[in-house]
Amino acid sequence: MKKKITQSKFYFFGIILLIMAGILPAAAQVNDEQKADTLTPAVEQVKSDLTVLKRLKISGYIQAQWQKAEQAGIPSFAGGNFTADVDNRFSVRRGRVKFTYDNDWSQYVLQLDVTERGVAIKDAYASFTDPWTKYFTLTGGVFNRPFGYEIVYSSSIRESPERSRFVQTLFPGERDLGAKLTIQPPKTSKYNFISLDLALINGTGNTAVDFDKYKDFIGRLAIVKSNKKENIKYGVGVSYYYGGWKQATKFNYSMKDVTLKEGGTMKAFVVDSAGSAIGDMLKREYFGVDAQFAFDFPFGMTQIRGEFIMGTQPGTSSTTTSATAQPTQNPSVPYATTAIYDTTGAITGYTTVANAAVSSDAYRRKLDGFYFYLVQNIFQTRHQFIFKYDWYDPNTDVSGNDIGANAKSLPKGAKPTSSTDIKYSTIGIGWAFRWNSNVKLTAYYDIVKNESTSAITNKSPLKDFAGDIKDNVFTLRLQYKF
């Protein structure tokens, strides 16, 4: 019976030893696959990052400046006008960083300004190519209006500190809200070179909110191309823009030919009070084209760069930079009274609203405006040469002493121009030094002219006009970028 027990023990044992021979292998079989199980995701969430983080792009620059001014307080568009008492300044221009995420057809980008004077929002748009034919791509948001060459041109890379005139006047900021079709061939294509931009927009810019029903339309065509060895290139482009704004009072004014009361005709703006078009769009039409070529030779890269644009623009008595906001007239009365129109223009009453800001009358002028850029590389060294000329004329239907003339010889009804139409030009020249791919110093001189008119009186707004004002201004800019 104990020799049974014992043999019976010993195949126990024996097969426990078995079992347990069978079970630790696979045991330590199964925390290895467990590890690799836990590894695997592990290692597939850090290639998904990875991915994500290729996809985005943090790029920017900062463009910090000192600036001389001819005198005091002056009007600039080099950069914004001085204050009283101010004839240079240290500033930070442009202060600019920007996300960029590329996910296949689709990207998403954000743009913001970071300077002394706050945080402002540059770009804030989603575009989406279509997977297909890959010719479409849809964009919303806010981005750079395309009309013209100049307003696209990025900042950091202009030679000019700052965009013409006329472009800062009638395109303050660059960019809008809207939505924008760009039809364009794949790069696989041979016909990458033509693309077509068509896009609706608020037309008040893109920090401002739109205020009347009106949407704006811009349209633009362009080539680019260069030859087989890619030492020359050329570009030409057509633009045009169509929009307006709200006419909010029954009074708007353009320049038509009016008989003095001594005899004789001019040009001054004669009003148009019949009242049936308050509330219609007031029309604001451009007409641009521009060029641009680029020679590549030993003695150095030159660049040529030009852009014409005429039409109409909707301003008040005293501007003609495009409104962001319904125009309004300077409240300087703590209460204002204005007439109730019905819709055939008859006045059925009055209202009066304590400190409101009251319309302002609606002035159309013709315009025209221009640039052209001169680069030279000096050779092939980190040198360039920068010449620039623009003009902004705001009303090409006077000129000289037309402007502000016989204030108190005009008919009843109408107005004589004023500062507001008188014409400007800038010739621009500067010299930048790239001391690597990241930095910049750019010396630039300003030398601003303006049209002088001897329509003169003590008492005249444009007595300062009577020749050149002193408003030149010098620009010594150091710009980071990566």
The other form holds:
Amino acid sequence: MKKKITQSKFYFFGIILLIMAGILPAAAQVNDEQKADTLTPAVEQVKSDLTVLKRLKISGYIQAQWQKAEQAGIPSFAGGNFTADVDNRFSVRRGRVKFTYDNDWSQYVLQLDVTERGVAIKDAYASFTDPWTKYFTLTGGVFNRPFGYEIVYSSSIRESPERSRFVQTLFPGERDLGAKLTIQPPKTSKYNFISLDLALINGTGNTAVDFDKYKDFIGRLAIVKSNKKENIKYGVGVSYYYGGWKQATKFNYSMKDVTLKEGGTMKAFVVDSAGSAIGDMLKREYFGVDAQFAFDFPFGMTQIRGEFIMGTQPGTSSTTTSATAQPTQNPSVPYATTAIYDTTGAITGYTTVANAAVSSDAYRRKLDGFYFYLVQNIFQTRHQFIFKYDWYDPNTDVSGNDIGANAKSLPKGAKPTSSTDIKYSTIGIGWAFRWNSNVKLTAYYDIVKNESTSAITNKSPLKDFAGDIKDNVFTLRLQYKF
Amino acid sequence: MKKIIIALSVIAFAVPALVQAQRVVCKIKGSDTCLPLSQKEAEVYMQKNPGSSISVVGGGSGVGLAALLSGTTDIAQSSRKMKLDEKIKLQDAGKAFKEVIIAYDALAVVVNPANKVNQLTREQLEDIFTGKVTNWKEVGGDDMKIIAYSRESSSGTFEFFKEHVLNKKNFATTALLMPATGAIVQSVSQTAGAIGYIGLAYINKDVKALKVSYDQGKTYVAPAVETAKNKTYPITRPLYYYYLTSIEKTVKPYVDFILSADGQKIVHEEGYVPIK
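And the form predicted in complex with the partner chain, for comparison with the form predicted on its own?
The next block holds the full complex; its first chain is the one shown before.
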């Protein structure tokens, strides 16, 4: 039986071989003729499709992290406040996916942030470069505000897990809606190292709808150069911001010297209640200067960055964060009864509706902020040491024990400062391990120091500013970038 | 007898292993200036070391260095030094690299052989390539429009020429940007009023290399291996190989070969300047 099978197999393969010997060359000849006809257009089609595909670039990164706070429920700029009873947490800090379509002189960008908190638009803009001089690029949509250096420095390559406190406070979310003109000579030019950005934006931040007629202006002039040996690179920039938001109430507070009832003087908020200012723009104005240096030393590359900002910020009694909507206070009565009228004006019934929020009074403060980075690569290894120092002083007119002091001694029309006016400084110390182009592991510790004042004491350890609040945060982050 | 058998066994295993150690499989990408040299070196190396496979492509120094960062090449060949920005990007990717000078090159300014101009000063070259001078009669030639050819901005040769010949000034907007050195040679050979700049190794009978003066016309020097070697020709530059230290073992036998006497002999034969 076995032998029969073997024989039949032999005959079967023999026949197949004979058929192949006769048919294949003929088939190959036919195929060659067909190939001659179809290969070139097919390759052209593939090349054409590839050209289109190459214009679309998809990139992104995900930052998964674990954080440990010094105590539960602390307010924090290291990725947001910790909720009550929580002193450690896992989170996806950023989950970005970016689509960029380059079409010669135009570019279209859409970037989304996908995390456990939901999906948000980060970038959505189109930019056009003039094809003649190649000096001018016009951008419209949602894009990074061109103020300073840290705002536009991508979170995927930034060494510290978060931006500085003053950046997060004054430019929350970094982006805004508007239009921007960039003037920069093309790469072939001798003056390519100079760039000028001029932007007109809503001033409300990110994708928030504007709530007033006032638009904000940002200008930044910067240079970036390297030396001939390509072992030193430096950059310097100056920035200016001018804008503001509509004043909704007639009460407008600013810092002035007042005479205390008990005698003596001090700085306090003094109200301007003339009322003529309702609807006027509350000025928001910053001046900034930034500098960056990179040195390629034999013991590893060193990078130093610094940025200083000063100016005026309109806020409320409880916050100096830039407004994303008309600042309001919680209404004391959340619901009100309202009459329903017919076309003749007669009352036909009553309904209960949510009470309109009460507009907040405006508080104007002078501020300053600063950060300094020292990033040291350990020789040519994958290890990197990070040191960062930053401060944000939301009210430069008052400091120390004067904050919140003499509340009962102030004259009529004056209000004391509060915890909103306290200066914070943060020392960040970290280590980064770059496993490869995709994966980075960062361990980072934020030591947060608040300005202490004996005038604001509280039994709650989170609100007692007589000393330093225990609000340091450790972050362990794993980033995957593609 | 036992010892002899052991010794023979060791030799039997060790010899193939030693041969195997010279086997190199790698990709080289980047500078068009380096291209003919790398191709020749790779060809000779592969003949001497069977089993090796070295593929060489051009594209420009910038393209090669970007490929090194993205991991799509093993060696980036470059006619300029790696920029600090590129070093920072490599550092951010956790990649350490090695820089090796493999040869020197003289940058030749070439015209069509029919052009009667034989020499130019640096200032005249600057005026021609920035568009200030547009007719050959302004520099001692016939009444003929000048057509300037340049490499694209991703080319290291472009950057070198801009910095050392144009004194960092912009190329004229009328200058025609070519994707490869070979394209410049071809265009100059076919266009009567053309002028371009190429690596020394690309000079052939279809183009004429000009003598150049860097002392405002006192002395003119022709581009050649000898003048580059004795440093009388003013437009010379080093040529580099860059590779990641993580793959050093893989590429080092080939890099060592280029730096060896045999490799440097090829450097000379191919029209480049040896490093020693």
